[in-house]
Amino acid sequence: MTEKSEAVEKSSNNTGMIEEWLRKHRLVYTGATRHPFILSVRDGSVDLSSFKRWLGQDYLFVKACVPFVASVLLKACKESDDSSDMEVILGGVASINDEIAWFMKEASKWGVPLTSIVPQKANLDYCRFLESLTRSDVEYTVAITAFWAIEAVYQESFAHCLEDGSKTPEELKETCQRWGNEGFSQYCHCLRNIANRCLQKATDDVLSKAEEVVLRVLEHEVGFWNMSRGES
């Protein structure tokens, strides 16, 4: 049995490749979604200077993310075998403008001067990685899997801060609700379904690339959280 056929057999057993990879790389995924920064928000011990650093840097990241999301949409137009993919991705594109406006409002509330913020190394590294995924030779399957991973980390991280037993400060609950709400969870679920469908049909080479991209996203997410805490 080939590597691909083994993977397909596993993923057809009521789960997809993403579920298999999350089991395989559970510690890495947990490191990104249960990072000390997120846990400090959940238990109320977060240093607000760390939160403000995250806020400013993530504003820059979201703006830099626009070309990547646009490239995923373009790849969907050219390569997807399901027109409904475009509707899901367009929803993500449409939300970016609202997200940028939200960051600007929050920055004003917290006194974070967005016009003078300089992107830190972890942010620059992550943005360069996303830029590399906009190349025309990057397959749609790889790009949509990366897109799912980026969104899913925030959804699962901030949803954790809203669960029963959390002590998230009242002034940070709106932030957590932005990504931890049920609507965003459903959106991430749709992205996961698209990625799983594409991965089900992918070659061994594309499967390998997509798995590596998921790991790279998780690595960059951890780096971003570390940066927010003032760690290198």
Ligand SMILES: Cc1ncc(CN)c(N)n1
Second form
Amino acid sequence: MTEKSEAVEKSSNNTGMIEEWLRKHRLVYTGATRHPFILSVRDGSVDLSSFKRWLGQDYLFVKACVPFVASVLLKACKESDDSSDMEVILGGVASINDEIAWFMKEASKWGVPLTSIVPQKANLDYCRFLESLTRSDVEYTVAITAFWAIEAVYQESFAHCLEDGSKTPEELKETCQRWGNEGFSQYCHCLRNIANRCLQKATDDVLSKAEEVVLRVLEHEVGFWNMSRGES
Ligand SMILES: Cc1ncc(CN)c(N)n1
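I have the form predicted on its own already, so could you send the form predicted in complex with the named molecule?
Below: every chain and molecule of the assembly, starting with the one above.
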């Protein structure tokens, strides 16, 4: 049995490759979505200088996401066999646009001067990785899977800070709502469905590239949280 048919067989019963990989790489995924930075927001012990560092760096990151998301949209136009993908990805463009506006508003609230922020290494590394995914030889399946992983880490992380029992400080709840709300969760679900559909039809070669890309995204997300805590 090939790697692909084995995976497709395992992922019957309404689950896809993404669920299969989440099981296989559970520890790595948990490392990204339950990072000490997020746990410190959730238990209220977060250091505000870390939070402000994260805010400024993420503003730069989100701006760097724009060409990446545009490239996913372009690949969908050229390669997708389902026209509804476009709507979901356009929703992603709108979401990135809202994020940029939100970061500007939030930075002024917290006194973070956005014009003088210097991107740190982990941020530059992540942005460089995103840029590599914009190349035309990167398949739509690989790019949309990466896009799902990037958005899902924030959704799962911040939703955790809003669950029952969390002690997230009142002034940080709006931040958690940005990515932890039901609408963002639905949007991530749509991205996951698109990725699963594409992965189901992918060759073994594309499947292994997409799996590798998910792992790289998770690593970069951990690096980003570490940087926010001043650990890099
Ligand atoms: C590092 C990072 N990853 C994901 C997201 C959610 N768009 C974000 N704003 N920043």
